[in-house]
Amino acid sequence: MRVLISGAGPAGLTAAYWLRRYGFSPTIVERAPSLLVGGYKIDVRGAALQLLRHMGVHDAVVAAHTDMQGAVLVDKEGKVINRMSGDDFGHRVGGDVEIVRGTLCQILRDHLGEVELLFGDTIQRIGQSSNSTEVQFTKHGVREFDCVIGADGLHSNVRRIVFGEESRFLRDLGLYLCVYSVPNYLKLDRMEIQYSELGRIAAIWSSRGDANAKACFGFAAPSLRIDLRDRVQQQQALRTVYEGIGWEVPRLLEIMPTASDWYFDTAAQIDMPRWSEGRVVLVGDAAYCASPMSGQGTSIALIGAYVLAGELAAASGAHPRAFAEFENVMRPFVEANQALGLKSAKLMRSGERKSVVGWLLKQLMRIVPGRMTEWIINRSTERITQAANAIRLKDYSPFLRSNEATTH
């Protein structure tokens, strides 16, 4: 069975790994010219850690973790108001692992085996018949596959082609996120420094093995409509939103135009009534993005890819049955994790509401900002831990190819 996967991120690479082990023939198409390395920090938690062990990559992921030593919370003048361990600040408990996204992707690719990879190409059209899908590529012409998996992120091309415009499924959380590299002029050694208030966060961190540091901004702006294709407009929005904040913010904004890498996006979720249409199915952020506000995007992407591949194997490639069971297994888990993102976004925007709760939160953040921020972080950790373990992984090992079963 030939399966095309769009996207060489954590979900796409994981789906390809398991499909190959079940005897399918996966092909990955990725618009980037090569595997994307670097990027921002992500976490793998709860049930997803068990999955890494099943794949035989857990030790490699742990060995490559960011090794963040701590976090320093400051006020808008740069005065230290609290210090936390790296794990406490990152909501990590037990064996939870933080790793740079590109490093995780490289580890997954290194364990992928013989899978066809089409870099620097995109899907233009997907036609479906009762027997196959016909895919028109930008560079590789027309090819036939038995199924197509869209693992191509929040702004999924496959979803747009098959299911319709993004606006039909996008749940905007009223927040924007920005990350870019800056020189490590503060000489940070696996440390993060953050200024936070209701509606605005600014941070700088260095992770292990990175010569540079990363600047990060997150802000509530429900009334702003920022063009996600216009970096100049995005940069001007940051200058406007963060005007009046001292600490390192002015310098980070001064460096901003020269940054070689640039991530700017809305914090949003994807809410779809169905994740499949005929022989096409979505997984990861393309199907059910929970947003970075959940702290669980990578984990539910990895688990979703595992379940999808496993259900295709269990159904002997009968896609209608496999896709239905994939949704049946994943829906409750996804909903629990999307609820995390909604709660975090609501808290971030609470300063806008003219309510007693909103007023009280603002006063507490002003009077005891360090303690208040720590309380918010600890409360979020409890919710994330519960949601990260809100699924029991099914055992699909009986469907491994005979020469693969001994290594499972």
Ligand SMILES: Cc1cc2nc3c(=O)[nH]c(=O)nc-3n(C[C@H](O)[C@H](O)[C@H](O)COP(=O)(O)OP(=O)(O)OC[C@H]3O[C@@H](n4cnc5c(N)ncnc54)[C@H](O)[C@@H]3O)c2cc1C
Contents of the next structure:
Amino acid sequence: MRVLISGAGPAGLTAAYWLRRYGFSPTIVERAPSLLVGGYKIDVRGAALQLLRHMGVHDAVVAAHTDMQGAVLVDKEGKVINRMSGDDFGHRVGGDVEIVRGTLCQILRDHLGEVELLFGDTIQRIGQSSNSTEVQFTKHGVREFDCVIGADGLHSNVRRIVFGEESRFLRDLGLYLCVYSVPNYLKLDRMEIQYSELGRIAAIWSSRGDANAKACFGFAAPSLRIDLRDRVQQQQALRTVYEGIGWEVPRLLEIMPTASDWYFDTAAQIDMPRWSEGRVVLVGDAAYCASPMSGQGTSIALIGAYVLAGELAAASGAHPRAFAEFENVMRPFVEANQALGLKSAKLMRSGERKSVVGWLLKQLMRIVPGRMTEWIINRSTERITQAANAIRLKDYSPFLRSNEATTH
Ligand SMILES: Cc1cc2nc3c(=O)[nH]c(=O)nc-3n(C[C@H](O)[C@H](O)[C@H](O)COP(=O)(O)OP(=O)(O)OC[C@H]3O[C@@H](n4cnc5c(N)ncnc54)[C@H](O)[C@@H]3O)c2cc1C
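After the form predicted on its own, can we look at the form predicted together with the ligand?
Now the complete complex, all chains and molecules, led by this one.
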């Protein structure tokens, strides 16, 4: 059975890995000219760690983890107001592991085996008939597949082509995130420094093996309409929102226009009544993005891909049954994790609320910002840990190809 996967991110690579092991023939089409390496750091937690072990990549992921030594919280003058361990700051407990997104993708790709990869291409059209799909690529002409998996992220191309415009499914959280590389002029060694207010966070970190540091901004701006394709406008928005913040912010903003990489996006969730239409199905951020505010986007993308491939194998490729079961298994887990994103976005925006709680939080943030930030982080760690473990991975090992050694 030929399965086309759009997107070589954590979800797409994981789906391809398992599909191949169940005897399917996956092809991945990735828009970027090569695997996207580098990027921001992400956490893999809870049930997703068990999945990494099943895939035989857990040790490689742990060996490549960011090894963050600690986090320092500062005030506007740069005075240290609190220190936390790297794991506490990143909401990590037990074996939770932090890794740069691109490094994780590289590890997944190295373990992929024989899978056709079409880089630098994208799907233009998907036609469906009762027994196949006809896919028109920008560069690779027209080809037939039995199923198409959209694993192409928050702004999914497959979702737009098959299900409709993004705006129908996007739950905007009223927040923006920006990450870019800066010279490591503070000589940080696996350290993070953060300035936080309710509604405005600025941070700089250096992770293991990165000669540069990363500047990171997260801010609430429900009234701003920032064009996600216009870097100049985004930079102007950052200057406006961060005006008057001391610490290193003016310097980070000064470096901003020369940054070689640039990530700027709205923090949003994807909320869809169904994740499949005929022979096309979505997984990961494309189907159910929980937003970076949840801290769980990668874990639920990995697990969703495992479940989707497993259900296709369990149904012997009968896609209607497989897609229905994929949703049954994943929906409650996704909802628990999306709730995390909603909760932390609400907290970030609480400074705008004209309520007693909003007022109180603002005052506490002003008087004891270090303690407050630590309290907020610890509270959400409990919630994240619970949601990260809110699924029991099904065992699909009986469906592995007989000549495949099982790692279960
Ligand atoms: C700042 C930040 C911090 C984050 N922190 C965390 C965290 O701590 N923990 C966590 O679990 N998650 C975190 N996330 C979220 C996490 O990165 C995503 O949820 C996760 O990567 C989703 O994986 P995915 O494979 O579904 O999509 P993506 O990682 O978005 O991958 C999609 C792939 O599809 C490709 N693509 C896009 N369009 C096309 C097209 N038209 N044709 C072909 N290919 C296409 C892209 O190039 C990409 O390779 C964070 C995200 C950000 C931005």
